[in-house]
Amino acid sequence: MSRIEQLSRREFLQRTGKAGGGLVLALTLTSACQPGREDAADASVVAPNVYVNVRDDGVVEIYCHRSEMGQGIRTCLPQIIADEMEANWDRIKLIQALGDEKYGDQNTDGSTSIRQQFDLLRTAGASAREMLIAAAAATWGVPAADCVAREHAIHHAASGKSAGFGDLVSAAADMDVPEDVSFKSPDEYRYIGKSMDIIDGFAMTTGQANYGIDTVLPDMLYASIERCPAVGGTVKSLDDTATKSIAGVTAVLQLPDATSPPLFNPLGGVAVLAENTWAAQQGREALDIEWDYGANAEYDSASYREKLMQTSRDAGRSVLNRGDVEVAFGDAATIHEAEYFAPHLSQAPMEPPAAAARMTDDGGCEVWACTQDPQSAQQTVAGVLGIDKSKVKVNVTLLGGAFGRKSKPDFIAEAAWLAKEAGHPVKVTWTREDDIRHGYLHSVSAQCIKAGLDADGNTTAWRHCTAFPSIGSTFDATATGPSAGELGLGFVDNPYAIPNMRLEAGDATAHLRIGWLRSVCNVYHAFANCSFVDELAYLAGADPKDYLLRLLGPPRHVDPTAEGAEYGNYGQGLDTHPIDTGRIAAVVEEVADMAGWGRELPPGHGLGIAVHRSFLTTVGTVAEVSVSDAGKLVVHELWTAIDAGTVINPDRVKAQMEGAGIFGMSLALHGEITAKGGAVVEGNYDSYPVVRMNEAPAAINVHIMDVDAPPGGVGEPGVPPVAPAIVNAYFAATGNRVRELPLRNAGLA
């Protein structure tokens, strides 16, 4: 997870922009015959330009540093900026910022582009229009009080002058940087929280947007790559003599071993180059190898299900207390068990990883790629190539999905590398099948819970235990157990009132390259948290809603570090972003009331109910589903009740709630990888499946709380609730109760 660092105002103009740090102010006013160029410098410049260009046309530029994959990002971080500044949106012009850590983070993962820097990007406006007004009203020989931002113009009322933008760009120049400014009040908003079409939307439905597998380079090769089955394997030995013979094949090259850990390094193998995609695929598919499968030659995932659900049973490590869970059991009325599993998990994005590289005369290295991490990537390129990371230049493409994968810039270090040594550009795309069988996977889970009932039905004592290998053994090959950032998943922050509680956390031993998916740990959490509420209900005799009000209980904020948890709200305060179970419980209440909960419903049919607050927001979704005459489970219709705070566009709120119910339904009903003999057997939609348009609900119904706070994500907390929402749905209409993902295994799907 990207280190998170907490400003005021004043320290975010003071900063320098250092790599990791807060973030740059980022306001420049130059000539309009300067090129909004990285790289611009004038006499006019009055900072290092990272953000916005103000230039002496009235044009004013903003640069997005963060990936659009679908999500909106290049429209929402402008008009946060546009808003504050009074710019005209026809007077924009986006520019996407290469990656450079000027920019601070530029990692699009965690849902952080608006909830993190929400007060910085209002800040960097805010101080643009405070510059514009000081040049106006010392044009004017006016104070700058009586001066005031509208519409791409500064105005004073009582001399009735007006100037736009570009007309103060020679004066502004001269002005100081104000170290604090005022923002404006959400009444006076133009763009922040209104629905605004996306900025790519045309050339997206066009085909005129571009991505990184559209990427054409002069002189450019095409590499396609055929890796060890099993992650760290190596070649015995290799016969490359067909693939050379193949018209268009220029090149076998072998790559250098799989490192450990695998950090984000190629896993090697053997690259063939050739002067089309065509011919370096059938060329791969001629090559004759004898692999070494290594130390994860052996891994099962059937046998090693067995272990894992083994450890969630035995005593882990505590990470949170509270209470005396033992003492309560005794006294208990009613004691109830569970055990929930989720399997490994593939990103599956539409598409797949492709990246183009070239080397430059200078000794470094410019690519194009589409990454939702430049400086990763910057950083890995330059390691893998044994140069600085100044003289690497990464390009970010449009990303056709990504929902973490992308995160990882491997496959652009192939790229990189193998430009390197063929003394060509050359860009690596990846099959369907590498994606899949070779990318990072989401970590398998098993969970076992405990929970004791008093005669009243109310729980008195709970005890939780999770195991799954860490994200951690990617960077570290000793990791075996969960880290307190994963914990902190769906784990330990844990909003319900029970009075004796104690979270223990599973050793596990990664044997694939793990990595973090959308919502993350959050998915298998909020599967078992929110399945086991829903049998609580039943078993105390309850409607399942209004259990789970009941474990709220009372409106109050949750401090997990109280009760000796390590939990870092994602490096937002807990006074800023408190686990609130109010607003939890108002959620729940929502979303059942958009469902119609307690209604009479046909033969058949059930609805189930779940809620989980994950990246400082809250979701609660109900579905409606039944049982076809064929055995199969129907889901007929999904409602989703997001609080996320200030929201800045509920139209891409919508949307991605909208694609978290399919993303959701899709791992519930289908998602599962296995491994045999060290390698993953899936390799294509055919079987790892997606939610196809005949399965999908009638209706996705949102509706997005009006909460004044500050904002929380939005792109992956709407996925977690789902598939318990599902299944707890399934139990209502049916009475059977499914404790394992995907439904498919039980033949529901």
The other form holds:
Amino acid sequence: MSRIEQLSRREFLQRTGKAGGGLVLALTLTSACQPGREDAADASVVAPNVYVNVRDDGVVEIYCHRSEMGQGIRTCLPQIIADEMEANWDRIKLIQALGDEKYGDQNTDGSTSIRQQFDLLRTAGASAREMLIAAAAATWGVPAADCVAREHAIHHAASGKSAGFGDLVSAAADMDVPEDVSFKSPDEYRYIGKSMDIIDGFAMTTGQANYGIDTVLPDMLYASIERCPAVGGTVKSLDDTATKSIAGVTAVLQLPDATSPPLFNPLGGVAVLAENTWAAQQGREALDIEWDYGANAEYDSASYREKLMQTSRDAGRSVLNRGDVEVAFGDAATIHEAEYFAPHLSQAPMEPPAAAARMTDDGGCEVWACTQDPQSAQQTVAGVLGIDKSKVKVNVTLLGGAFGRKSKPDFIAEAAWLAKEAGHPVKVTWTREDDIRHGYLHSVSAQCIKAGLDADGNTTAWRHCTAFPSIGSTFDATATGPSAGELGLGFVDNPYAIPNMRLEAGDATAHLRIGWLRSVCNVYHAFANCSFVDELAYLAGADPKDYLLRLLGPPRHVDPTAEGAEYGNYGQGLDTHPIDTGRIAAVVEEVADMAGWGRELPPGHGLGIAVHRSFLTTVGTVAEVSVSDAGKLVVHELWTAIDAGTVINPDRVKAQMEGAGIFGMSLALHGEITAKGGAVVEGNYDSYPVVRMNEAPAAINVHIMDVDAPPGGVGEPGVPPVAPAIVNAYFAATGNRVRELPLRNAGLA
Amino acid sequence: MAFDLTINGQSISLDVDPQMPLLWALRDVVGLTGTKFGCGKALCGACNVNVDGQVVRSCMFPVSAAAGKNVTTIESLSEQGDHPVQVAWRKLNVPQCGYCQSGQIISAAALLERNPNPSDADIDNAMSGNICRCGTYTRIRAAIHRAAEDRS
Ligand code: FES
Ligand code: FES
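Could the form predicted together with its partner chain be shown next, to go alongside the form predicted on its own?
Below is the entire complex, every chain and molecule, led by the chain shown above.
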């Protein structure tokens, strides 16, 4: 998972205060928000922190150091800072930050931006506020404690004096960075918890929003790259005669071979550079390349699947052990066993990977890219060019979706390498086929679960083995099995109150590049767990919702580490973010209520329920489905309840749950990447379909639980419960159980 | 070979490969990047533009076929960005990443031209060629209904 970094308030002040003592004085007025514009920071200056400038015209500039990919961070981040600062929403200006370690962790994955940085961002706002208060107090000769910040100004009630933020800038420049700041109490919030409109709404509805693929640089060439169909393959022979005769083609360049392990490096291949994208693509089609497919030439996903299923049946390495499952199986009245399979998936964001790069006069490189992690882009580009990462400037554009794909900067390194070799700025645009065939795929997985029930239908024993090739294989060629980090994603954090439990992991070798996809291993672990619980409910003759609550047991905090498991809790403490079965059960009750669980349904309809905690947030989903006359599964409606603790922007949380509903449906119904002879078979939205409007449910109803707790993640946790809710609903409607995804393979989509 | 066409009200002469898809002519030659590339195979609708009143997928529409025609892209759907569809999109905060929304808006505006008061089924029919990987479909439906109300 992502590198975890959480600053204490003191560390925050130490780090950000180092630059000096005053507010950043931005002396230049600039036009509309441009990604990467950081000239204000070059002005004179220094900071209470790196996230806020107060200009003497009163405009508050806020740096968004995280990437916007649809989750709404460019709206939510300034909500937090502006709120603590008492800045008025119409007087703030958002600036997209460059990649720079001064911002701390910028890796926008793991649903971390709010859950890990809420305090950091509040501190940024509060320390700016306190400096302005100190400046006003000093100017007026009154105690700071008697001054308050309200509505973009500082007020002193006793004297009736007020001064706007802008008027205090020069006085504030002499103030020290406040050592200790306090946060507002929730009843004082102006923006936190409010559904502010998205900041980029106008740009996004008028064609003015800039994504990585939209970058245009003077003198720029357009590149399209043919890569070996198998990961790690190399060029055996190349004939580019036909390519060079195509009008507009300016160069053909062979990239360095892929590395082993793949890391975030380019995959190698042959690039065609041209005056426009079309000529580059035409030139690429005309290449005559013979490949040596290399070590993964034999990869066949169908036979691999059989091996993986067998691994999940065999005893694996034990990662959590409670009681004695074997004894409990021996005592059980009923034994039930099931196997689940889920294939590789591609993130397939609407904007394929794309980046532009140019070499700078000082031997550095400047890139513009739709990246989730500009610092890892800096690092990777520096490595490929053999320069220091301080010489790599990364401008972060908007991301046209990402879902984990764009946390890997291989495509950015391609652009940088080509710009250097070509002696021209270069933009690399992946085709959809490139994206689906040459990405970092979500891992294929096989799971086997066995349970023992007593005569009353109580589950007394649970043995679960999971097997999948690890994301670790992308970074370590010898990695052969699930890592502790991956097993912490919906596996060892099993919340069920079952007296005997053994969780095991089975090893598997990767033959494609494996990477993160929205909610990662939680996708398949929740699919198996939540499906199997549903199976047990029917076996016990119980209502699935009631049985789920029975398995969750009494309200308590579950600690997998107490039972021998390695568990990181998404990088945050179990004290602040417990696995709280009471809160999980409340989500189940709520979503069941919303869906009218137990109501009389139209003939042929079924309801299915699933609940899953991931990224420190619990989401429960109910699906209502039926089967059409044509034999296809119809998802009529989805209900979702989410407990994400404190919520910044309820409408963005709802939007994420709606989007997760569709994303989850896509992987439940359609999503599957297969491989033959080392090469990915699927290539575009015809062979790798995603849900369209005509399959979208009539409604996706979302309820946000009102819980006074620190924030959990939001971007990812909506996805895992969707597929099992649908599969459980399908069982309720038809009595047929499907244990592998996608449902398309069962003829249902 | 040069082709004369009108793009967003301006006459323009494009000297490019006749087979070049209108999408790349717009983006790389004319410099209008509001129209997006999503699949290149007429599968996703991200590249939708309006040609003489018809929605076309510009990624599979050769520039030669646009000769003598009027092309409208998202940049000029309205002068101030206040077409009822754009306004409704903002009222309901439809966009997530926003990338598919140029194409969605072009399709929705054309739907309302021919059917001022579409049902959900009409919307599903008209909009199923536009993929939104972020999953904004239910909001798009609601926003089209809202735009229909605002127009009437
Ligand atoms: S890019 Fe034209 S339909 Fe997808
Ligand atoms: S809003 Fe992201 S693809 Fe539609």
